[in-house]
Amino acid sequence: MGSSSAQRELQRELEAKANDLSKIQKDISKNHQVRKKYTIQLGENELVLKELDLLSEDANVFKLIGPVLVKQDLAEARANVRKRIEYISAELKRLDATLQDMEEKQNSKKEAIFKVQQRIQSLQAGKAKA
């Protein structure tokens, strides 16, 4: 009777760890999606900066604000794009650190699940011998 309740307890523990692992995997997936979005934005902003660098100092630059194009100083436009690139790069670094942390948690959960599965199997093996 005792081994049956121990096995049920291990089964519950296994389910809880599997749910935790599933949550971590969903978070990793979300992180990848956000990272992809930021990577695309970074590429677009770097392209815009290259285009701005090709312009002569007296070129007209306009910024879209709502439905209106507003004239903007070239130096200001370059500074804004550089700031955006810095921000996006910082976000990507933060996301990478978060991803690394989540992957470590995922690996430790997988190991914990494996150990619980081994304990269940050894319990079942012990039952089969009895």
Second form
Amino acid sequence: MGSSSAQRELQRELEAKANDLSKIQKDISKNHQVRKKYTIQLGENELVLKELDLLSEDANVFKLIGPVLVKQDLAEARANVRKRIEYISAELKRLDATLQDMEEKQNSKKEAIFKVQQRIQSLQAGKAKA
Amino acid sequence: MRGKGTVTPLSSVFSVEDTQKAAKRVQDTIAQKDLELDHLRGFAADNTDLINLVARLPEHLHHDIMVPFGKAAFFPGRLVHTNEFMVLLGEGYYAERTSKQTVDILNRRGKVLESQVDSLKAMVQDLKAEASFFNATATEAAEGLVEIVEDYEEESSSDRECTPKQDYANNSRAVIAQPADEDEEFARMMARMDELEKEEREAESHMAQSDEDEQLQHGLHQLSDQKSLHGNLKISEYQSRKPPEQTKDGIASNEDSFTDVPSGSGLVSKYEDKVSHENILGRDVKSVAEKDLVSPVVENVQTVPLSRSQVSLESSKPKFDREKAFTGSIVEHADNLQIKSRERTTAISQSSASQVSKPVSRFKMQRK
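Just the form predicted on its own so far, so send over the form predicted together with its partner chain.
Now the full complex is given, and it begins with the chain already shown.
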């Protein structure tokens, strides 16, 4: 009777850990999606910067703000885009760090789950013997 | 070290369902990437269309067009200022550009798209390789394949490591002879290339030459296959059919090969060797052929007769085809083929030991 209750305990622990793991995995996939978005934006911004750098100084540059095109200074536009690229790069770095962190957590969780499973198995084996 | 390796069913290592699941997942990813690829290709096509349009617009001062109004309505309008474009650079930035500048921008964008398409293609290819691997594993597991692949390789490699001396003792001659063989093969290939280049110019003399070749070979066949009854008959036939433009050297070498007949055990190999040598080198460099006639014979008899014979056997196969192509008028072809194959089999039975060991040694060389 005692062994079966211990087993139930372990079963519950396993479930909790599995839930945690799935949560972490969900976070990781979310992180991946966000990263993908940022990478695309970074690529676009770099393209824009390249084109802006290629423009001659007297070219007219506009920015679409809401429904209207607002004329912008070329230098200002370049500075803006550059700042944006910096921001996105920093964000990507941050995401990388959190991703690594989460992967570590995921691995430790996996290990814990494996241990619990082993314990359950050994318990069952002991019960079968007895 | 295990003596024989372990036998493990593959399905116990990779369960069938798991591998199938993995394969399916990879397939899904491939489908997704393919979709993306189609998307990108669509963009690229749009881009080229746009480039064409933009390049064409300034050809006229104005264009009569139908202006879309809302979702369902159009009204007639007129495009003016056909050389002024407001180009979206991305991220909400627009720039005023001329047609030419716009085309430049669009071309740059097209290049970016192309590189993206290429990278995606490479990705899809990788995924496909992965999928085929998974499928192979799945089918192998489903078929109940026993013995893991890694296990098998380890076994054979350890085998090789454990008993290299024995192996090399068996194959030592072949192994030693191999580099020389390869060199020779290379030389033969080069010689054949030269020959092919000269073929057109020397079609006439080539006919004579290949006649000669055939005679040599026939002589060889008769000699090696001494049971053949029409042997003697044929010798005389060939001698009488010798073309008049044949060179002295050719005759000499012929006679050489005939008189040398009873000289030893490396019979087949020697004559094969001679024939192929002459076949390749003979026409333009008779003296070289002559020289070769002397040295390989000695070599053959002494040390490496069998591996050499194999090489020349190999090289004699295409030669036969060529013969057929160039001397189609000669009647004995079917016969020749028959004798040829018979001769081959006798050669194989004669030198069966090295014939078997040779490919093995080559395999080992590869694995090294």
